[in-house]
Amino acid sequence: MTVNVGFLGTGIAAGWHLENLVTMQGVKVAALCDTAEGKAAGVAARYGGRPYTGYEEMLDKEDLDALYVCLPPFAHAEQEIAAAERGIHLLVEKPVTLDPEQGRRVAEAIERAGIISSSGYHWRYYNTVDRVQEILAERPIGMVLCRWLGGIWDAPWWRDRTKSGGQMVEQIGHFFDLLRYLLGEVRSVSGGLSHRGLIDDVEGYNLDDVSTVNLRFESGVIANVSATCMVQRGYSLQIDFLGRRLVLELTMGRLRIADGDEVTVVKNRVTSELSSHFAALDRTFIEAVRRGDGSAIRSSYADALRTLDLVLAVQRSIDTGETVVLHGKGK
């Protein structure tokens, strides 16, 4: 079976997925849509497919099996619902929306249509994360420390909080999603703090320069997540899981396991090229579409909505200083 794939949005993230898809047998890039005049045509010249500027025209004219929705967070409206109503399977880049109510409408449409859905939280597919999951099944931990020290993303919409949601929502969502995947649901979010004013040389920038927040999981584990976008891009991205004489240091490139006096390093199987970080995610989604079985997908659209609820609670705590209760009785 050839899987006919369409793209809605042809920006940076779409390019990463396209680089993977064109190497897969039995996958055809059939159509691409972007509202910017000429942009889809330029991408189509490289990867194939017919270009469109209107998504409804693309969905009506093309016989698509799957649609990659690679839109900025603010731009999600009726596109996913239109695709679901046509029986088209969906991979929606994260965060899947900034409006939880709109997201629930999409989730309901996906369920009604019985289609397969996936989100873009690719960290869940790393072999190093699999190893962390194995260890945590046997060894309890008490604390997690996360730091994302990086720079401002290329896309102009990213630096505008009304369009991206802010760094914690759009970018650090990868960390919050991974913590949910490995540790379960968060009971409460507290101690949110932020600082701004150091980045004064970037037009249209209105994000927090630095931010930090604390999480308490239903298991009792506590976590701190701290982030900045005022240093070099990708300077340091790390999650430390701390147990009794146990430290698991997870980065994009490797997992360092310090178990007592014994240290083991597990390398991530991805290469240094960023596009490869999506390879397992893309393979899993395409194979799920081909077989009509989404059981191997690690983050469905509905699950990504739960991560959205968490990151919005994080931003609320940062903005107000309040403790935000998501599950249970709080503290």
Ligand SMILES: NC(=O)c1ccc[n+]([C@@H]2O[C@H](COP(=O)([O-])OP(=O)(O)OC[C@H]3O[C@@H](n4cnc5c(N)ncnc54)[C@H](O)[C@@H]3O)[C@@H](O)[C@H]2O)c1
Given for the second form:
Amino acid sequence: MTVNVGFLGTGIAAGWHLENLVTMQGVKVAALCDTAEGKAAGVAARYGGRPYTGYEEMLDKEDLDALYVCLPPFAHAEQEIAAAERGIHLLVEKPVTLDPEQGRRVAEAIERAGIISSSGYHWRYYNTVDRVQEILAERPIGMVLCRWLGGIWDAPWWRDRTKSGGQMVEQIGHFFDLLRYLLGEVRSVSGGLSHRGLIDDVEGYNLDDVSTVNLRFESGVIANVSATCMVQRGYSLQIDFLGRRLVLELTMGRLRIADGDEVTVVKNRVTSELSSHFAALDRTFIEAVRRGDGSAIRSSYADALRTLDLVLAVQRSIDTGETVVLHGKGK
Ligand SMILES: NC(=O)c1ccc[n+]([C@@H]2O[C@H](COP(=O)([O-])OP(=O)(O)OC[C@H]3O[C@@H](n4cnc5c(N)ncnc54)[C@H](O)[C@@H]3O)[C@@H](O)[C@H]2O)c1
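I have the form predicted alone already, so could you send the form predicted in complex with the ligand?
In what comes next, the whole complex appears, and the chain from above leads the way.
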């Protein structure tokens, strides 16, 4: 079966997914839609497919099996519901929305239609993350320290909090999602802090330059997550899992395991090609659509909504300094 794929939003993320899809057997890039005049046509010239500027026209005219939604966070409205009602399977890039109510309506439409859904939280598919999961099944940990030290994302909407949700919501969501995946649900978020005023040379920028927050998981494990977008792009993205004489250091490129006096390193199978970071996610989604079986998908739309609830609680603690209780009682 050839899987006919459509795209909504043809920017940076869409380009990375397209790089993977065109290398796959039995996948056809059938249609692309972007409201920016000429943008979809330019991308179609490279990857194939018919260009559109209106998603309803594309969904009506094309016979799509799957739709990749790669829109800026603020731009999600009725598109996913329109696709679900037509029985089109969905991969929605993260954060899947900034509006939890809109997200819940989409999740209900997905449920009603019985379609397959995936989000863009690709760290869940890393072989290094599988190894962390194996170790955590055997060895308890007490604390996790996360740091995302990087720069401002290229897309113009990213620097405007009303459009991106801010760094913690849009970017560090990757870490919060991974911690939920590996450690379970968060009971409470507390100690949110931020600082601004160092980035004063970027037009339209209104984000926190630096921010930090603490988490308490239902298991009792504690975590600190700290981030900045004022240093060099990709300077240091790392998560340290700490147990008794055990330190697991996870970065994009590798997992370093210090167990007692023994140190081993597991290399992440993704390559330096950024699109490859999506490869396992794309392969899993396309195979799920081909087989009509979503059981291998590691982050569904509904699950990504739970990550949204967490990152919005994180931002609330940062904005107000209050403790936000998500599950269970107390800090
Ligand atoms: N999973 C990841 O690691 C990853 C990496 C990069 C981006 N993303 C996510 O992908 C999404 C897109 O980010 P990007 O970096 O590709 O942004 P981008 O600005 O490069 O691309 C977005 C595209 O959407 C188009 N667009 C805007 N509103 C639209 C609408 N209503 N209908 C159709 N097209 C519309 C814009 O013209 C633009 O071409 C964001 O949610 C971002 O967080 C995820």
